[in-house]
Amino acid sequence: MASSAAVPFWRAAGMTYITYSNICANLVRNCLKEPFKAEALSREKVHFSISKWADGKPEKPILRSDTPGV
């Protein structure tokens, strides 16, 4: 028997919560006035490193800097 509970609209639209959350955050950042908008957009950038493992030891990490939405 199917549940009659309400389904969140983001799930009904076929999105994950992360996708929904990213869309909402982007809308809020775009509504800000300067200088707050520039500051919020600079915090959106993501920096991380990737290390491949060989013979149980990590190799030299590769530094990455990705910006969402690009």
Second form
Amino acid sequence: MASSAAVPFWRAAGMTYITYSNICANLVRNCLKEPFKAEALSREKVHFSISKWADGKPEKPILRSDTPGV
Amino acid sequence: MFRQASRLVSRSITAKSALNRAFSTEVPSTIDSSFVEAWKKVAPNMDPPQTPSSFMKPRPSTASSIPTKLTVNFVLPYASELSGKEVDMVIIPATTGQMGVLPGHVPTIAELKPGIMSVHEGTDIKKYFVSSGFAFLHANSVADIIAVEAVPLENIDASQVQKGLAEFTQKLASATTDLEKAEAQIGVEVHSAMNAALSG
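With the form predicted on its own in hand, show me what the form predicted together with the partner chain looks like.
And the full complex, kicking off with our chain again.
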């Protein structure tokens, strides 16, 4: 049975709302004037440290960061 | 004894559930008294079970007369742009079009599309370009607007908008997979909205 509700085009393409919203926000941030653009981009920097656990102990963590070399 | 208690619960609830369903705006003070009596007969030393509604704070009551001002809470993930500000009107870029919100607006949940949100206070109009988000309009004339990114129009660089628009229009033409097409179309929509905001 085809879906009865009209879905937005991004939902039909398999994207979730959060992904859509974040893409929109990134596009807006990239079109800002300096210095607002630099502020916005530095505000949105993320830094992850991910470690898998084995035998109740964490293995070596993987770092993911916007600032390389950290 | 407890097996009988569950039978009593299901019997009294099914008999009354259709009639007892109160509107969500009413204060949930209507505890089913026949259930409480039946419970006390079976288990007099135990308190009757609580239901989720007894833990909820009652909704703020809707004023009998429409308030003169709209209270706006406009929040972003990193800052609270407007907090409890009393204004005359707010125009939000809902997916169904520009929606004007006055005090006493019917309760609504609106998904926002990239566009201009304007806050009108007397003769003051403050405009923001909102990337996307939601607006919750409550019965007591409080509007909660949440957006991921909202910038005053002066902070947008027109030349970058034009560049982005051209780039995404071109990407849309050359996109192959559904996902690429969707991303390119989002790009076109956001940049056209920014373009319209700057020129309008």
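Keep in mind the model is a prediction, meaning the values are calculated, not measured. Heads up, when I say rigid core I mean the largest set of C-alphas that superpose within 1.5 Å between the two forms. Positions refer to the first chain, counted from 1.
| request: Please check if I23 moves between the two forms, taking a CA shift of 2 Å or more relative to the superposed core as movement. | output: False for I23: its C-alpha shift is below 2 Å.
| query | If you line up the core, does P58 shift 2 angstroms or more at its C-alpha between the two forms? | reply | Superposed on the core, P58 moves its C-alpha 2 Å or more between the two forms.
| Taking the rigid core as the reference frame, is the Cα of K37 displaced by 2 Å or more between the two forms? | False for K37: its C-alpha shift is below 2 Å.
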